[in-house]
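Just one chain follows, in the form predicted alone, and it is written as structure tokens.
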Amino acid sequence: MSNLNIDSIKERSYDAIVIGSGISGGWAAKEFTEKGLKTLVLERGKDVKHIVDYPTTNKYPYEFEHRGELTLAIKKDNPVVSKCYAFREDAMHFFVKDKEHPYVQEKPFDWIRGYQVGGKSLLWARQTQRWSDLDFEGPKRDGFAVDWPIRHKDLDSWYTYVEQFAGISGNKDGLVSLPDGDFLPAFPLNAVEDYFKNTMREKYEGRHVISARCAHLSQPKQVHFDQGRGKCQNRNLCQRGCPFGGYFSSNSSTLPWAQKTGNLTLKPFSVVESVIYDEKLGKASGVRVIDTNTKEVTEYYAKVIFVNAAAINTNLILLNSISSRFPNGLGNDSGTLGKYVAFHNYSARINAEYDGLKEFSTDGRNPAGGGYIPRFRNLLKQETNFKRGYAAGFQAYRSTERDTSGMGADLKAQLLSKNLGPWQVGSHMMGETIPKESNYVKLDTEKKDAWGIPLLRISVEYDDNDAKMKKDYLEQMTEMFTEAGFKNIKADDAGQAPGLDIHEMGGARMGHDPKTSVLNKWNQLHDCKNVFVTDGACMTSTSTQNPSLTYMALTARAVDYAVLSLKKGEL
């Protein structure tokens, strides 16, 4: 090899390799580079740079050519991720149109995708909740799945160490299904959520209403500041992008952290094609990478490499990395990559009215979105017609009426007079749904996508057991709003298709056996031990609540096992 190619290598080697720059990619590359380890990040999409390419982060609704709306032609060219509660004209910039990368639904499926440096973390609902024992021995009770190698004692700190450099608001509740965190102070309930709150802890024994914990700085501490972030501004307009840095993001959080060590090379613009594996060293050597624009290839090395792409596109790399070792994707010995994918069941949701508490309104905005009730079904035993169980949000707000009669003057007089109504309070199911071999994806035999990549088909459906737990959700929550006095309820089967919740999981589980699962305790693939996987596709059960903390806490986890490995010489 002549001294040009080995110049060349080197100048494409680091000590660490890190696929995607979202929530779980922003976290490896923190965690990496404070370690002192020259970390490679690749992200697919365009660069995007905190505050400064937040282009409607400060505008106006008037200053919006459609006021904030979709087209119709933006909708009929988009029927996938139009459906998307934050997909509007103040942040399409942040979300992947349907032909940009294409796939294959064998069944319905919508894939909400962010392409660009921080990902969806632009874009979540920031939601953050623990898991308990109770959710990671979920499989093992019940014989579905494979029992997690891990439980909450294994994350316990690795919890508290995300969370208190993220910034997590809520309060101590001291519940055994949903462990408490190290929280900045809570955004409080309103009136007719506390009412709720203490309705139901009057009629259930087991069911509690609690603020909604987030991931919002509602009071900054040093460790924030030194972010260069500052205090949420209660706005409630994070999928813009937040110049205060009020939400946590990798743009705002993890990323620029990352920087300031001066160990972060960070490539956007980049389509990881493979994970290189290297058959004489029995381990993976590096990645192969497409320009997103000139689809040249290029290769880069490194001692560990970290696939954090989300869920789905974590699949399609490890899928599409072939090798005379691993022929049916990297890391397959079982069989099961790509299968047994799961997701949240958050297609039903309830309305109703209350006419009390008028002394009452509400002022300004929560950002923690109301009240959260935690899973109460199946907690300790079995006891429904149905598997697992469901948590759920609770909203109330009280709302306004307007005279729209007349014309000219009065009218206009009407319309800017402000009478308030009744309270309009409203809940969604957030349902955990039974990983299943028939829900998968996997990789096309003919079709391609623009850089060559095959299209992934995606197969993945509700069963008999999500519509059972729908219909108790439905009727559960209707009796609990008749119990607090609510009228005019009305429940809602919205029949969307899996994945608007945008919380797709697993392909490529953890589990103690490596013939039936793809990772191990430390998210380290079983049969190449320097490739780790810690976002979604990790996932052996989904529980029922939001999973981006129990992502960051994982990573954290894993880089520094990793780390650890590399100085022992294990890796």
The other form holds:
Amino acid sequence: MSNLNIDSIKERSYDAIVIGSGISGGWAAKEFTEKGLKTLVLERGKDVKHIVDYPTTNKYPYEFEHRGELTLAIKKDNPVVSKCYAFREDAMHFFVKDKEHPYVQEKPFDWIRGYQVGGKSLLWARQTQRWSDLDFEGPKRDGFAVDWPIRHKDLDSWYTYVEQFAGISGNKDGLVSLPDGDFLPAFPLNAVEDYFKNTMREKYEGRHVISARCAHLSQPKQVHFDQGRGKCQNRNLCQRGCPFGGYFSSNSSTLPWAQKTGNLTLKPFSVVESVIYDEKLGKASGVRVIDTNTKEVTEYYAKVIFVNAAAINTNLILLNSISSRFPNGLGNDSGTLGKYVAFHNYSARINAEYDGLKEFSTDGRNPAGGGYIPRFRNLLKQETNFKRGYAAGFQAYRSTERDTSGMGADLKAQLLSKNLGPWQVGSHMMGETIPKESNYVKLDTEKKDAWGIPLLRISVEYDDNDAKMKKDYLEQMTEMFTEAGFKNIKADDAGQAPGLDIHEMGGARMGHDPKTSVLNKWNQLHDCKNVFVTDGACMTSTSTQNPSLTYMALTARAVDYAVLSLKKGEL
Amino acid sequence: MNRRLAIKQVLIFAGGMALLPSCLREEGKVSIPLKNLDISATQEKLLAEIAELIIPKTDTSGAKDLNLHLFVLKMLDDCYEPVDQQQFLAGLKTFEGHEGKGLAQLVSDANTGKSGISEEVSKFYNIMKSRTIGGYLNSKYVMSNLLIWELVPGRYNGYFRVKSA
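Output the form predicted together with the partner chain next; the form predicted alone has already been displayed.
Following is the full complex, with the preceding chain placed first.
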């Protein structure tokens, strides 16, 4: 081999490779680089630099051509992503457009993606709750999926670790269903949210309404200032990117932190085609990357590889990493890779009015969104005709009352009126779904994308358990709203397809047994020890909590383990 | 209102919509670029009159001052199905050739949903009115002077005292 080749290979070699720069990839980058490893982060989309690349962040509503609305052409070109609540004129540049990255829906599935540095961490709803053992023990207790190989005690110190750095606002509520964390002050509930909380406490055992816990800096500490972040300014324009760094994203937090170590190489426009398996060494040696602009193929090498491409794309990469040792996808001896995909059931909402507490309204904006009702169904034991349960959001607000039936000066006076209407209250369901073999993703055997990578086929649907759970949610919320004296209750069976929850999980699940799972308790492929998966793909079950905080904790823990293993020469 | 301020507001509003001066455009045609709609200068003027009847100038700016009819056209052009656009134009025909009190009566009839109003007129008026209102409430003028919208509130109070109705 010529020296030139040796040099070239050396130039393309790192200690660690992280595929993806979203919420979990950003954490892997931070942890590896802080521990002194030369780390390559590969991102398939464009670069988005904190503040610099938030083009709409300081715009007023009237500065948008259509005042925030989507044009008909955009809606027609993007039937899938247009369904997402945050895909509007101010943030649509951070979403994948349907035509750019097609996939095959064997059953309706709205796959919402953000291909850019920071991924969906720019766009997330920032809700952050820990899992309790009631969640981790779910599959074992209720007889589905496989047993989680970890419990809350395994993650406890890692949850604390990521909470302190990311900055999580919340109260120590002392609930068995939702372990407390290391919190910044909570964003308080408003008058009617508090009223509902108190009503629930009086009328029901074990039903709580708490301040939503969220990744916003309500009162930043030194570690947040050190990241260049400041106090949340209650703009609630988060999906545009925050110039204050008020909420946690890879862009505002982990990636600049990793950059400061001098150990980070970040390559945008780099889609990973596959992980390279070295048959002689019996482990992965690197990744094959396609430049999304030039389509040039380059191989990069590292001792350890973290796959954080977002749940479904992580499945795609592993399924597409074919070798004689792994003809069905890397680490897929069990045959479960791509299967047991699950999500959160967000398909029901309920709204009503409350005529009391009219001496109060709200002033400013609450970035936490309001209240959170932790799971209360089947919590300590099975008690309904469906498995598991749901958490729910709860919000109350008042808006000005305007009679727009008239015209002329009368109409104008109505439009400018500051008279407040009654309180509006609303709740949305966040249900646990049961991972099943029949809910899967797999590679299309013929169709390929613009870079020659097989298209993904997605076959995921609701089941009878989801339908029963939704019915119960609407019944229980109706009853609770009635108890609270709310009027004009309107249940809304949104009927949305899976995917729009943007909480797709699984496919490369963790488990004790290599015969029935892909990853071990350290998020390490059972069958290829130097490859780790710490994004949504690793999830054995979904619980009801928003998953991002758990991805962060799992990632920090797995990097720590990987680096220790490297030092011991075990990888 | 101070004329300079009025002009300034029109220009600011227009800036957001890439408004071209009418002198640069084809004679007799609408003064803003539209992709799908074929609107004449006369129709544009009529729409301005109708918008002004919906939100007139009082001691504060009205629809004409804020060019709300151009916002209606922009939204109609970009955000509606061709069938809706056609119905809008068909409905508009009913108002063509009218002005002053006659026009005011027709608009008032449409607003009250007087019996005998055609489906086209009803469709036209629904779009015209809702978009005029939307353009008004989302205008820089209203958001800066009348119902203040804050980019950076920097606060949240869940027990904000108000006069109970």
